[in-house]
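As structure tokens, one chain now follows by itself in the form predicted on its own.
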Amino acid sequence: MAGMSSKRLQKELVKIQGTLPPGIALVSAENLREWQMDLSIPDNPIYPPTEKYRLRFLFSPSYPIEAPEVVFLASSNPERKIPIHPHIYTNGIICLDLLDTQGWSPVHNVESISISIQSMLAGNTKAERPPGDAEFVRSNRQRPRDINFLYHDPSV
């Protein structure tokens, strides 16, 4: 399975080192285990157009059969914040069915995931965190892919 994962990731890396949609940029892909991408969100007053948000992709040897683990990272140099959104916790964990076992399909890739998250942010109308954010961040010890989120709010 690891051979399939490596081949797939090498193909994806070649593609995203070329042209990506506006507002999506590859930051690093030093190996086939972890990649980082920056997103900017056009046309949404909640997110200043000059602000960038960093995504970290962690790939298991079972990728693309298994979804990558995707979270937002905060950093100070360069400054990257966790975007405020009703489906993004302050620790960077994203509640998105596409990243869950039930919603994942091997047809998705780093580019399509980045586009989906960028689109989710672009369409956001609520400058708020998920209900129970503070408690979740304080008590959660699970990897993002192991969390059983309840997907009940298709409006954001």
The other form holds:
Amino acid sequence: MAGMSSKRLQKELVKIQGTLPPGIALVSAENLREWQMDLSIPDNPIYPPTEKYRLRFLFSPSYPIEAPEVVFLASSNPERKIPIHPHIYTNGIICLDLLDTQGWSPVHNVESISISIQSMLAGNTKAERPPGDAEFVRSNRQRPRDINFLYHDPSV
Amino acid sequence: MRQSLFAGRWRIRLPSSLDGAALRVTKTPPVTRKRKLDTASLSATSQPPPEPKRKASKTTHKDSIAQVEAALPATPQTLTSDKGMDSDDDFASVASSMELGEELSSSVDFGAEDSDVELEDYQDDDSAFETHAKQKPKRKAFEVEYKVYSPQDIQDQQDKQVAEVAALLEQPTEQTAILLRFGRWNKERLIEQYMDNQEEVLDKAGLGQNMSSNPPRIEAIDGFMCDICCEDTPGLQSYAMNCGHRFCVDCYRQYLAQKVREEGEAARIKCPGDGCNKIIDVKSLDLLVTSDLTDRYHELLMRTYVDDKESLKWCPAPNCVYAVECGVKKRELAKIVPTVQCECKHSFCFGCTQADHQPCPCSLVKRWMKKCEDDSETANWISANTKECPKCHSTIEKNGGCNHMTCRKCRNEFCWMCMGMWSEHGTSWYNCNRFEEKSGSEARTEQAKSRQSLERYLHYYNRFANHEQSAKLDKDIFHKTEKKMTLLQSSSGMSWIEVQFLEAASQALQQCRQTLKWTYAFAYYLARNSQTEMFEDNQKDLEMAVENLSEMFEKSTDQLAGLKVDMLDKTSYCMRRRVILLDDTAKKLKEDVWEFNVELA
Ligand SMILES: [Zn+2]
Ligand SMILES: [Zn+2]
Ligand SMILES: [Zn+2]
Ligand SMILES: [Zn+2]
Ligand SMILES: [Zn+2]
Ligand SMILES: [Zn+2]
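And the form predicted in complex with the partner chain, for comparison with the form predicted on its own?
All chains and molecules follow, beginning with the one already shown.
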């Protein structure tokens, strides 16, 4: 299994270091366990074009059969905030079906996930957190992929 | 004849058909309504039925049953499984069991005491069989009908249904099994859809025409690149179902291994393609599932049968392989707490599969657990195992389940729960179980109100946690006592059988504490009215009975022999109080009598 994730990630890395869609940039990929990407969102007043949002990808040895864990990270230097969105909790956990066990397809990759999250933000019209954000952030101890989110509004 | 009917264990038999097709709405034959009894553990069912009102004490056995039943709403069907408990097969087995005692070979023990009573009832039932179609099962209000199935029973059930549907659809059994699993074992809907559009159903289940004429196979395709591993070596073996999503065989196998081994899926694994809802059919699975997975895969296939049926649930006890069938539906859970006991002796709620939580309905249990979790830090100090003697302030450690504490230093006797004097806990004004609300004037400020609401919660939580803790301590004490039982035998000349009263007492304590524990969660959500006060009286009676029995466990071994009769009395009194409380609560739940301070979901 270990062979699988490293081989696939090496191929992804070669491709990502070549070209990436606008607004998506590779920040670090020092090993085959954790990568970081920066996103910027064009044409949406909720997210100023100068602001960047950092995604952290964690890969298990059985990636891509198993989904990676993808969350937003906050930091002060450089300044990175958790983007406001009705499906993104203040602790950076993203409620997106393709990231959980049920919705994941091994055909997805770092680039396609980044694109999906970028367009999820680009299309957002509500500057708000998910319902129950504070409660969830306080009490959640589960790994993101094991959380059974209710996809109440798949259009967002 | 009587002997053969009750001496053995009742074998759980499968009705001829488990689904509605052959359902006959007739009177349930008496024997098939029998609950699983365990007289060895002094189960509640072996006790005489409760008196409907605490005052009425002169009612005969039959009269009280009539009263209990008269109090039931006129909807017996909601309580009974509609999955064929009433089928011809059972009917026949009862009729013939009078002659064929050997059919009754497993599962339910009827105690000697009990069987006489039962027999009379059966005979009554039997003679009134054809005419009195309204007669209700003599089940207590807090009991539900259920059956326990072994893995073999479940396999047989599946085989039987497959055979039935196969005959109806004129399909080979292997294909029918695929169709049934695909249709989540909803036989009626499957047959209907099949009659409507045979081709479509076969196609969706992966059994369509093009499947048999041109089945997908593992092959190497020129210029193919696998979207999972990004491999494109020439000659790479790959596979695609008729949705066209092609992946290399290695990736497909790893994907299936992940699903089968890690995620426990088998019957409805989807194509790995993005957004593709195509279920991987059995033919493809046979081709791709590696030999090290086949056992697990077939086990999972069998499990889906139980998972797919609302009326079946796996026993949640670790490593238990039994399943339980019960007809209580989700929507009925505000009216009934369906408690079942598995062959492995584990008692659990069929509604939510948590350990037995009678008399508290599932939704309140969920609420309560959430509340306890949220408030755990505030409430933690309460479950601490040391307190101070209210009189001399020396530290006291609780090492038994009993709440009657005697300080070693000053001999002060007090109650562990409320720290009040034990002498005040006599029969007259024992108020340890009831939370006294302060009058409105005392709780006018916001702060006072929130302090009072916390105090109220702690009152109930304290007692809830205390019974949980005491049950553990009682069990510890019993284990120590168990060793002494051997000693007791040699010192008193009692036989092993004769010292079993200790075991019976211990089990009664465990069971009653489990009930008491949940009465406090239940009471927390009750509005203050006369019904609640009656409930608290019942709770108090049970609690006192339990403390009295628990106290006896702290006696020394040489005293125990002389206490046998007393202990047996107290044991059966505890169980009686428990039945009374549960029966009363269950009836009122069914009749919507309780007034809760929250919405009952
Ligand atoms: Zn591959
Ligand atoms: Zn597909
Ligand atoms: Zn069990
Ligand atoms: Zn429950
Ligand atoms: Zn003292
Ligand atoms: Zn007390």
